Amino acid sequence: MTLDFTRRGFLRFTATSAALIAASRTATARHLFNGGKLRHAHVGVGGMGRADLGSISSHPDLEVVALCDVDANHLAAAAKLHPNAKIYADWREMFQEMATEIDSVCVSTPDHMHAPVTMTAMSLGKHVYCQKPLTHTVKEARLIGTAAANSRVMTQMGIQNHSGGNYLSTIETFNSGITGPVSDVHVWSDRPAGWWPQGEERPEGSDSIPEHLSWDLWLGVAPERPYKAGRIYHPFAWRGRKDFGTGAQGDMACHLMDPAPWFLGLKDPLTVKSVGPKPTADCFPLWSRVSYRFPATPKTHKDGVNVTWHDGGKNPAELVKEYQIENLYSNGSLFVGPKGALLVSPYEPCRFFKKGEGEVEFERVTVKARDHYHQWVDACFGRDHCTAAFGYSAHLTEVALLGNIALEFPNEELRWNPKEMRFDGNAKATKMVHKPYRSGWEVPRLK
């Protein structure tokens, strides 16, 4: 049987191939129940994807079985350390072989990729841990939420630092009322910083594909363009690209803002504006300002609350002088109330602040880290439960990824509408929701 990718296609695969669902998902069971190793697939095995292989792959209980990329060197270098692992160039072709000898799945391609892959191995029963951000479009996400919800499959977004020691520290600090109700969070990041290109338009000509790398695979639902030598796409240099990265936000949103939704309970929000730069055609600014406001919860103040997100450098420079603040951290939120503002970051402990007073001490909680991968993995087992599932990290990833289209209307207000997933007043800002498929490609559907 072959699987085809395009909407018309998965559906008919899903009526056809049932049998194929439902002996996936009782192999799953049936094989954990007996007391067997969950049987792991990772797909994308270089950068980020290799530190993820390797603490997920050290939980005893874990047996690698498959390894998936489109570059053969990476590959190469993950089949050296499991070598009784079969291995793939094209994660479809493993599933159609593996179905049913597969029992979770890692999903660390870049960004464009997350949802075909997880939306798959979801609809064949199997576990999912995805990178962050857990999708590329806004609808992606809701999408894939949906799923979760409807299904009994253990998932986890790669967002560690909330299984981590400061922000499970930094929580019960904020709980102890410390600032008071919130009326103003700002988050920012020093990225992108160089760590990828940004600002850039698409850049001309081509080069030779080199032997190890299937371009036409790695493109996958992405536009078709010619590959390019050099920090332009491939490895990790894509991040800054429309077509297949989320730029700043979408990469460091998902830890950054983190806190904000979780330590406030944000649903959605009621607006987003972006008052820095227009992306190019093919690239995110070099910098970017956007603001969400949310309407009120018993963690804000009654009117709601005001989110920033600062990237490229930027930060809440007037607040920092305002309260003193001294050695500011590179990547970070702030957390504005009554009684003063609390710095949070995932790196370091959180600090406290008073207009006019400047840093002020205060007695310190402090809550062991969780390991994030391990976690997951016990989870599958029903020994666990994750504290970053899809129904938590889709709706996060789904507010980060507002602001990046935001960024395409520099000083409008958008207005969003959750329920219809639409901006009231602006289609074309709606049509960003989400974005068309390459031909031969689309995100599979659960029934």
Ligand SMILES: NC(=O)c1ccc[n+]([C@@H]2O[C@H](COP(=O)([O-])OP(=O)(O)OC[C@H]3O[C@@H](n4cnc5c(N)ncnc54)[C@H](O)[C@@H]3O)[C@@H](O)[C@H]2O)c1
Given for the second form:
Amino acid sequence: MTLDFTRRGFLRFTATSAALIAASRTATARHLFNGGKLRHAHVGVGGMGRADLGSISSHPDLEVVALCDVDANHLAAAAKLHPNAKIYADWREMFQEMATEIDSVCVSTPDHMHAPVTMTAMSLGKHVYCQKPLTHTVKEARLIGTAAANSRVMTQMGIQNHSGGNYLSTIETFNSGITGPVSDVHVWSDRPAGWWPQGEERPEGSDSIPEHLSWDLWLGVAPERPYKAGRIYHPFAWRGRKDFGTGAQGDMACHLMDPAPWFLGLKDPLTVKSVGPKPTADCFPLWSRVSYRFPATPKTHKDGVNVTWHDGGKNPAELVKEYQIENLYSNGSLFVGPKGALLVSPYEPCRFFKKGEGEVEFERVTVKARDHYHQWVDACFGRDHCTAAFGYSAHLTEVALLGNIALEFPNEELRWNPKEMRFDGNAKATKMVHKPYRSGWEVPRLK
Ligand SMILES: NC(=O)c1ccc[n+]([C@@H]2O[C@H](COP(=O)([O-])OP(=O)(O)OC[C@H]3O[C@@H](n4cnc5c(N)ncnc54)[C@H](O)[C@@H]3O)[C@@H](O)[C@H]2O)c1
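Starting from the form predicted alone above, please write out the structure of the form predicted together with the named molecule.
So here's everything in the complex, that chain up top.
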């Protein structure tokens, strides 16, 4: 079978994808019902991918059959651990050659390649675990969320804290009504904090590409640019650059903002507004503060709720003072209601504060952590369900990425029209809902 990724080939692919999905599903089902193992392929096996691969492959009912990485050193290290797996530098070749021999795929590449690999895998009927943020653009998130809703493949976004004991315990405390209807949520991260470059212009010049790296494959759907060595792009440092990463908010909001839609049942925001500095042409800014206004739900104030994101060392300092919060977590959120403020973190137990009184003890609920990776593998066998399936996590990603668009329009309240996927009255912002893919890198379109 040949998959053609040019525009014409893409049309051909779309026409045959239904048959491919059906064939692949039948193959998967027959294979699994025969007591076989889940045949797993992993794309991006260095950095977080190494940890993802370790956690997924620790499941006894899974075998790693394919490994893919554009860095031959990373690929060799993973191949040592899984010597029976076929190895690839190009994930398109992997799908072409092994489409009927793969049941599941994990995508641990830089952000700009999440959607192309995920969309292709889903089009072929593969179960997908994809790192956060699920996508690089709002439109990709919407397409993948919609496709997941219409598909039977098992999906999970890499927000492992969603299955962690702190969040699972905190939602029980929150549901006991400890704060009352929430009027404000503040979410903050200490990132980028020098972990990766932000606020910079595009580097000038070029360096020679190391032999172990395929720079063209690394660029993938992104526009071409010369390779630069050092802490600029590969590995890890790409995060702050708009062509590849999603900045501090895209990186951390999927972890830290997660409780807002989850605990409160929030849907689409009405407005989004940034009050921080504008990004440079190449990078996200050194810090940001972005406010969203959401309509009311049964868990919020009757008029709705404000959710404010802070990064780069910013936090809700006035509330911290008002509620006498000591030892504020460096990454976390604060849910504010008429009865008090609940301090939430994926890494620490929740704490409760009353205005003018400071920290107050309350009856703690302890819920055991779940294994986010094994939950997905078990779901592929029909023995569990995924708590961060794309039906949920694509929307979380969409909300986080709307904030990144707002950064480009400081102090302007953008009115989001989720049905039409546009910002009413701002065509420039609407254009940023998606991006063109590099010519020759078109991927199968999902309805
Ligand atoms: N869930 C978490 O807690 C968590 C933590 C860290 C990173 N992440 C996410 O994991 C992803 C990777 O981040 P990272 O820090 O590991 O980045 P990284 O640059 O260190 O590693 C990315 C890996 O993917 C490979 N790669 C790059 N392009 C590829 C392509 N087109 N095909 C195949 N392989 C490719 C690289 O060679 C490298 O091995 C990001 O989306 C990031 O947000 C999640």
